[in-house]
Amino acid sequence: MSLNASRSWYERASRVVAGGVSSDVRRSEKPFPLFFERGEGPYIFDVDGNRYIDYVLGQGPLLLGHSPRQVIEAVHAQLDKGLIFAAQHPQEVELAELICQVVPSAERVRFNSTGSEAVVSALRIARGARNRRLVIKFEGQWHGWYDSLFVSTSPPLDKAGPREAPIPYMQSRGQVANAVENLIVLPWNDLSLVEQVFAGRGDEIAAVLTEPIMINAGAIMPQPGFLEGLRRLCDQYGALLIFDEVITGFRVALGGAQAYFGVTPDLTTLAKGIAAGFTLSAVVGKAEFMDLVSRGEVAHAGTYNSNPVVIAAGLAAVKCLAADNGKIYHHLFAMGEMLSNGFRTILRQAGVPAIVNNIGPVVQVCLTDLPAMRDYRDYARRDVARYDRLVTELVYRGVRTISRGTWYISAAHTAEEINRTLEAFAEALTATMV
């Protein structure tokens, strides 16, 4: 396989983009950042003309697969209408309903553009509605790369201090310092520091904000009763429980993770799996809290909000999901399942330490000694040099997917995506044992 053009591609960006990329989450794509020209279903196709089964979709958007024709259709049509109106359209208020239809928590919409958009402005709405300052957030979980929150999302173990008490870790320079002042870091599921934390300062904690998977560290599930405690401390307390379900939304149900679980937060804030890949978000809530935006008393703006294109292909992504009564999410968990364990099987019969992960169309890999993940600091401890040996290994195979372990499918993966990927990833991974 000739990776020569890309190459070419990247040292050519390099001298007009900064680091030859524009996010710096895809400096990690091994061997080196690629460059690509189309994708259809699971396939994605880079300048050397080379075929990738891809598991990285866009970081996560791509739950229909590249180019889904329905979406792609009622997006060609809003075109010829109109790119952008700065007002109101029917598309809006219809794609408003069918949010409230299937998302338990969602009684009032307001569209944003990016998923980073929609957590500020759940966070304005929790402060707003109880007139306070502090909200817990945890250690892993990404909220977005602004100053208020982009706080102990990856931070070095030796510098996040003691896991009881963890140092607030600011992950850029020019990050404002005092953004660490509003916040309250914790580890994900204690919820005995958590109950610690809420008796000494519940009368200053506007909100809890959390995955209610923790996808961007190790796929790592709740433990039972975790985020039921959430709910009864943040009742107890007065505080609103805020589920950033920008990835999990619409991707592990159709009412997302809240629905799965069956804990219903006040605000949730959605993204990823809400248009097949168009820059839509919102955040949702309950009326009590949402009407503070109603009455103007708390600011929400923005150019882009609703747009007319990007809200015609949130409208059919939705219905596609919504179609048969969620029919596609069997597809999705079948392929998850499958994915899995032809993974734990391969791993155990090279003799490899590993922990899978999975919920639904979401499968997390991880090269380590430890039986199990609870945290963030259980997940930082994995092989992470292998790891990426790996990845690089898969590329060469035909097979792309993202450095820290998570794989996202589609429903345009079938059985025979799935397993020719075990077949890679069987001989990529005893590439990595020479």
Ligand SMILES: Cc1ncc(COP(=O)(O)O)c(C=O)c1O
Second form
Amino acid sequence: MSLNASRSWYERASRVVAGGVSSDVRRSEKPFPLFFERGEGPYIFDVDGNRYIDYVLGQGPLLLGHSPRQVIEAVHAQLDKGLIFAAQHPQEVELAELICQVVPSAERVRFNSTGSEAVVSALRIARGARNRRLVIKFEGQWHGWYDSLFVSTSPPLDKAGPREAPIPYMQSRGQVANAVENLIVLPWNDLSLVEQVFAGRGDEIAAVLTEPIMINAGAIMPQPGFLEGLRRLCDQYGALLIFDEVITGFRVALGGAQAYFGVTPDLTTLAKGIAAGFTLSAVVGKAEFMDLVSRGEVAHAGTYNSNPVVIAAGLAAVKCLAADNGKIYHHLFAMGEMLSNGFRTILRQAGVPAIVNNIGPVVQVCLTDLPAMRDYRDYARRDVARYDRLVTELVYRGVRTISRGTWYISAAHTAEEINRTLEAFAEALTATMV
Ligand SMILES: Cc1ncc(COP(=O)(O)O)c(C=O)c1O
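Complement to the form predicted alone: the form predicted together with this ligand:
Expanding to the full complex; the earlier chain stays at the top.
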């Protein structure tokens, strides 16, 4: 298998595109950042003509697979009618209505383009609603790369301070120094620590921001009662509960993780699953809070917000997901179960200690000798070097996956692709042992 064309594009790119990639996370692609030509269903094709079963899926958005027909047709139809109006149009209302029907916390919607924007919007609404400054965020959770939140997403353990009181860690040079002063960073899944912080500073805390399933660091499920406990504490101290469902929204259920767990936040951010790969995001929430935006008391804007092309994509995508009472989720969950069970069997038979987490169409493989993972620090102890080798060996066997251990599945993946993936996984694992 040759990667020569990719290699020469990467060299050429590195002279003009900073670092050869347009988003830092792409640096970690194995064995080096590859170049692609097209995608189709569960497959992606690189510039050397290699075909891969794709589990990166654009880092999550391609819930319906590459270039799903219904979405492409809806977008084609819109392209002839106009790209951007900087004005209102009927389809944005239809999509907002649909979101309000299926996402429990959604009574009002505002559209943005990226997940980062939606999260920043949610924080502004929460701070505006309560006139308070502090937000609790959890170590290891990624809410985008903006200054105000790019804190303790993957802190080196020797700089992270004690587990019970992490030192907020700025991830980048150049971030404004006071970013950390507005946040309280805590380990995820430890309700008693959240309780202690509220008991001490409850009247200063505007919001608790959390991914309801910690997909970005281990696809770790909340401990029983954790999300319910956050809901109770927020109610008790008058803080807003914000679920960042940029990944889990539409992916783990039509109504997101909040529908799956039956815990309703005040505000929610949605992005990756909403528009089948087009750049659409939304902040949604209870009218009581979103109406600060309705009345113009909290500002929200954006040139590209709700442009008719991405809205056409979003409307078509959400309709696909909602069709036949969300029938598509049976398939997505079955494929996730098949992949994760297969991984567990292969790893056990090979005697490789690992944790395989699964929630519907998200699977996570961590090579670790821990019996279970509860928070970022557990996740950070995995065997990164060996997993990197595994991901590289998989590339050479036609399987593309994310080096942090997450496997996204789309509705286009069938048992045939899963079986071929499991065969490749078993071979690749053996190759890492020599
Ligand atoms: C949970 C979560 N929130 C927010 C973001 C930021 O989204 P974007 O990259 O579209 O700005 C991401 C991106 O991966 C995410 O996973």
